[in-house]
Amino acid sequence: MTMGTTVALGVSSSISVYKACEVLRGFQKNGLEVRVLMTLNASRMIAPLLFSALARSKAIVDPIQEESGGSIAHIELAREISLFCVAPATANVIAKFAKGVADDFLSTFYLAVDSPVLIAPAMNEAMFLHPRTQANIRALKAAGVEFVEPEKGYLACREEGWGRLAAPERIVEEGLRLVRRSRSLAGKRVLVTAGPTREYLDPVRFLSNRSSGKMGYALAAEALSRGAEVTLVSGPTALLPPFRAKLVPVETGGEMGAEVAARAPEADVIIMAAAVSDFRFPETAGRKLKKNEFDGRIALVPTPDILEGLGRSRRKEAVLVGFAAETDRLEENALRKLREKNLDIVVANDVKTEGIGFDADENQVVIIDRNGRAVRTERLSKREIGRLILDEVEGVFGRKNR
């Protein structure tokens, strides 16, 4: 079985379960192998033998029978696939995924995959529009899961409403797009910086900022999902690094500058999402200073501009992305930064707006390239913003390396 040519198709117990057969055949017609994973209740609605015959491999149904020889089925299969598609997905399956419940093969498998995940919900309108279901969907989108939204139509409850499974051809089309994107940065090296830096006055006091690192970590995760080799140079955060990212922890701007300078010459894409302190103290005391040692003034000196240095020294075929955290004249200031730092792309956001930017789970940005093309986003999760930024990066990379 060849890496990148297999889809895992999750099937749960919606009345529309029979349409999963069309989804399976749609992927096959486009040259993909399909492995089917069924919930126990789904297997009571439609025989697993049907999916086994169509897929030409045994459908996996709980209770799980692990293969002999010591292999762990959900781990082995998770390493083979280029897409995990759940169609149809019930409210129960969506809730399990959102909460990290792993009590059957399907939900356990979700926690093991690092390929793109596509979910096609199917349920009664009241269930789909219920606040808990919508909250679960939002949580999964924030984690990078993509959805094929259900349609409005005649439902099993004999009512018209939202919740009807999307057309199989739509599900297949979105799945194929994700399969292509899962390899769009294969073989590329992406360097991402994230989080704040700390400039120490003494061993217990430092100068820093409100950056949580969430935007940079989301960008690293998105680059990994596209097949890139990712190095994440991160200031102090409370975040776990994305699986498979090479984490390089730093504290000060000087440390971050040194690590970036060492890795930038080999990078195809450099995304400077860290909020590096603009100032530091002239000296760092080796002991905690006492209050009576201050005269009311603390001197500050500028730190080296890492981004400006990269703009002068990076390879011309590499893509350099900078961030502009602004409180006024957003696009004007961002464009100035793009020109002065010799960036390919600048991502600007208004950090005075409550609930976005620093230390928030969501963001709203303007993505501007050096030709002046601007993409203005709505308020989205940082993972969704990262997806839009990487789309623009790929476009610029493609134009520079034709």
Contents of the next structure:
Amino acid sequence: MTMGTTVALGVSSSISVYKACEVLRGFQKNGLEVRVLMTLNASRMIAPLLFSALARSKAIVDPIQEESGGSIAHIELAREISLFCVAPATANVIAKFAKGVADDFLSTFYLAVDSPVLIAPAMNEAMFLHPRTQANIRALKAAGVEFVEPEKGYLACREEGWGRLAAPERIVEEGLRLVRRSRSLAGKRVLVTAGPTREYLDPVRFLSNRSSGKMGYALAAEALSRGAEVTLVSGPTALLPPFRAKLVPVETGGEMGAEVAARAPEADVIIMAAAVSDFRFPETAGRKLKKNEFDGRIALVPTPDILEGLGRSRRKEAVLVGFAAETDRLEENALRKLREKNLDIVVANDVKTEGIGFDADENQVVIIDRNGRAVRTERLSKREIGRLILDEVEGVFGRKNR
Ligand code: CTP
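Could you switch over to the form predicted in complex with cytidine-5'-triphosphate, since the one displayed so far is the form predicted alone?
The complete assembly is shown below, putting the previous chain first.
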């Protein structure tokens, strides 16, 4: 790890709070600087002085009550760190993060951070398995937060069960992996397309599809979290672009094609997640057509396939990724698209099953490379699917640019 890399270690009030000292030392042994942030309750269980001494910097409990010297402590530290690790994390801390409650330093800090976030829960089994806690964990995972699952064992409440803080070595190992990954695409340009396109018949009527843009936006967020410079060429969606993405809004397939073509020569990775309309109207009327002007038939003409064009003109070192939206023969159709469009990776997307694929928060895909190697994912949030896709992209990029 490079010198000067800093980890913020959040400590909340679990009986396992003493194990946070070992997590702290584990990070230090790997060359990381550690700053400790404690909740008020944690500071009642264990003196902040212990953490201050180990970390060789003052543990932060509630700086609002202290002299701050005019600086905005949570924002300043949030920009400095390469990882925010909370170990142990109570059910309360997890719930506050999931809902965006910011009523103390730790929870305020979470909102300010844009580094990777790793949470190691510790609590009684009933609390951990409670549907509310599990829903909060799922919500945080969908937002890109990662977890070190607790272990089964003897708990402080004298019950056996799930909820015991994971071993400090596991937490440190995961943390180091996230720090490395936060730079794995540093200096790389990633171009992502997302959302539907609109082909206008007249100023008020258009042809489009059910794409929400969520998969493409999740891919952009994941690439950003790995240090890439990300351009997001997006059709109309209801989504907020991820922090630090360069958004290029478009409407028609023609506009999307032009924006992609202008940026493709510079891109190291291109991911076509957009659902581009395959057809358009021969022309767009300049005024609203009257209903008595229709004879019940509408002519359509095909649109150019943007991805196919990229496949023909591509740089060999760049990684080209396409999606295949299918309702049947998923892998066979996807592999055919990979070959026909000269892709490195195709993501086969089942758009028939309710709850995944189009216009859903979750997805389940098969990621296939040129050698026909297939990664079949579970049903996960789109952010987690994006992570698995980018892992494959990095693998291919590494092999091409060895
Ligand atoms: N695509 C594109 N330009 C188009 C149509 C599709 O760039 N005009 C891209 C999509 O972004 C996606 C991939 O091609 O990455 C596959 O799109 P899909 O709709 O699954 O397949 P099509 O090639 O359009 O084939 P079909 O509709 O016959 O399944």
